[in-house]
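Here's a solo chain for you in structure tokens, the form predicted on its own.
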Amino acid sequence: MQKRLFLHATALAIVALAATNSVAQDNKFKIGLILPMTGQQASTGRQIEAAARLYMAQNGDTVAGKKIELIVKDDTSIPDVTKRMAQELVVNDKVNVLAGFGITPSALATAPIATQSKTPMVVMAAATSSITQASPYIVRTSFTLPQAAVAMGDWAPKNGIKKVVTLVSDYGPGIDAEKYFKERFVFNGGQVTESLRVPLRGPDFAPFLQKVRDAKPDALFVFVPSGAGAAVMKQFLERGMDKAGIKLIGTGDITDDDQLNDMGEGALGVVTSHHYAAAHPSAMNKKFVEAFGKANRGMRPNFMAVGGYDGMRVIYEALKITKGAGGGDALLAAMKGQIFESPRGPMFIDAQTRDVVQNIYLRKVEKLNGQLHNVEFDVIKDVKDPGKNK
């Protein structure tokens, strides 16, 4: 009972303080960017912060008469920490927008705060289908795992892959990837002989990969969060699974552009499905990759970076549409339905689901100018989240 009263009091305090936001802001517009800057998902935080700062450098820090202030917090990918930081940002810092969210549990932990305080929450990374349903104030600019997994479930059986073992991290996005890949792959005549789930924290892929080697499927389908792909690739090659004729396929997280060059020649030929690659051949992306590298000591942007970059665009444009006035509801309304060209290609925010609709590309790891890249060879256009069609 006491806990319930405390939670109720906290919720009322958030609502009351949020109501004073617009008065307290003066000419500042504050974005609270909560990211994993340390720990297992640190590359996600590094990429998104770099992209957000690049967008500000390119587009100025004043929009509709408001001075943009970016407040970056490191939640180390621990949902309780994310929630506490979101609460502090809303109550103490009086932010206008919450953004970032490296992993699904962190986004879900923050959703009630966004709802109670009527603060738009721009999810730039986390990719479980259900996230946007956790609060009417959530808008997503990253991707969903079903979008990427379904494309691979269509491609694999048409390309000689009949038997597959799936290996995913055991949390929301992994379960989404497993489910939507398997449904589509089986529908297309394929067979999933085993579904393996690896703990999210401190994963050891070795015993799982040994199991796969013994099972001798045509391919291993993998989803792991951004930053963990290199470990999977290393152990896959160490066990000689490629030599044993087992193909590695999956969503683009396993051939993450941030790590791909360090994976070595063994990564060549790996086919993945995803919404962004640094090698995407558009003029806009070439400029983005060049500017990102210049601003970050040659770092290559990955799919997390593009989620952060486009997230900032959605916030900036919403602020322009509302002419710098209006609270969370006005900003949210201005975010819905935005259509634009991104470094990833054309995309829009579905006004009904508040989720991203975008192209999904099939890519193969190849050498370009002496470097390893995900090179696109096919595209499925304007993909909505299949998880919302159920």
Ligand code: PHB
Contents of the next structure:
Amino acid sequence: MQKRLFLHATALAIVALAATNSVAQDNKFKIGLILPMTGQQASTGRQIEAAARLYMAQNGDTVAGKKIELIVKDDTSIPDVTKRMAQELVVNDKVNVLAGFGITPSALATAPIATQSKTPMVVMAAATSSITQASPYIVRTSFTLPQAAVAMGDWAPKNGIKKVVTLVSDYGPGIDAEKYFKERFVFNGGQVTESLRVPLRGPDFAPFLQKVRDAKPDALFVFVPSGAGAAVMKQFLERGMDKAGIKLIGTGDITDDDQLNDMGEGALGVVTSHHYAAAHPSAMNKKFVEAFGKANRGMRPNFMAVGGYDGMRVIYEALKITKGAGGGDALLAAMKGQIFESPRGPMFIDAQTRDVVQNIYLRKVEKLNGQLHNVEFDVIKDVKDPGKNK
Ligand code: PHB
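Based on the form predicted on its own presented above, generate the structure block for the form predicted together with the named molecule.
Full assembly next; the chain just shown is listed first.
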């Protein structure tokens, strides 16, 4: 009971402080960027921070008369830490926008803070379908697993893959990937013979892959979060699964551009579905990849970076539209319905769902100029999150 009262009092304090926000802000506009900068998801933090800083370097740090201040916090991808940091950013730093969120549990833990304080929360990474329903203040610039997985459920059975085992990280995005891939794949006449789930933290893929080898499906469909793909690829190849005739397929998280070039030639030919590839052949993307590399000692941007870059665009544009005068509700309204060209291709923030509508590409790992890349060979245009129709 005491705990409840305390929580209630904290919530009220957040609301009260947030109400004075616009007065206290004077000429600053603060973005609280909460990311995993250390630990298992550190590559996500590194990519998104670099992209956010690139966006600011390219577009200036003064918008509508306000000086933009980026406050980066490392939540080590522990949801309780994310939530505490969000609370401190809102109450102490009086941020105008919360952003980042490397994994689904971190985004979900923070959603009530966004709602109570009426602070727009831009989800740049986490990709479970339901996240945008956790708070009316959430806007997403990453993707959803159902968006990507359904495309693979259509492609695989048309390309000789009839029997599949799925292997996913056992939490929100993995369960979404498993469910939406399977539903579409089975609808198209495929068969999922087994669905395996591995723990998110410190997974050991070996026993699971042995099981898959014994089952001998046409393909193994995998979702693991960005940063974990290389470990799966290594063990898949070490076990000679490819030589045993088992194909590796999945959403593009598995052939993550952050790690792909170090995965070795064994990765050649792997087909995935995703919303962004560093090799996306548009003029805008070429410029983005080049500038990102230049600013970060040759680092190649991955899909997390593009979520961060576009998230900054959505925030900057909302500030411009509101002429620097609006509070959380005005900013949120100005984020809804934004439509623009992203390095990934055309992008749209659906005003109803606050979720991203975008192209999903089918890509195959090939060599381009001596480097391993996800090379796009087909596109499904303007895909809405299929999770929102349920
Ligand atoms: C998530 O936790 O929502 C998540 C993390 C990494 C990914 C995709 C989804 O690559």
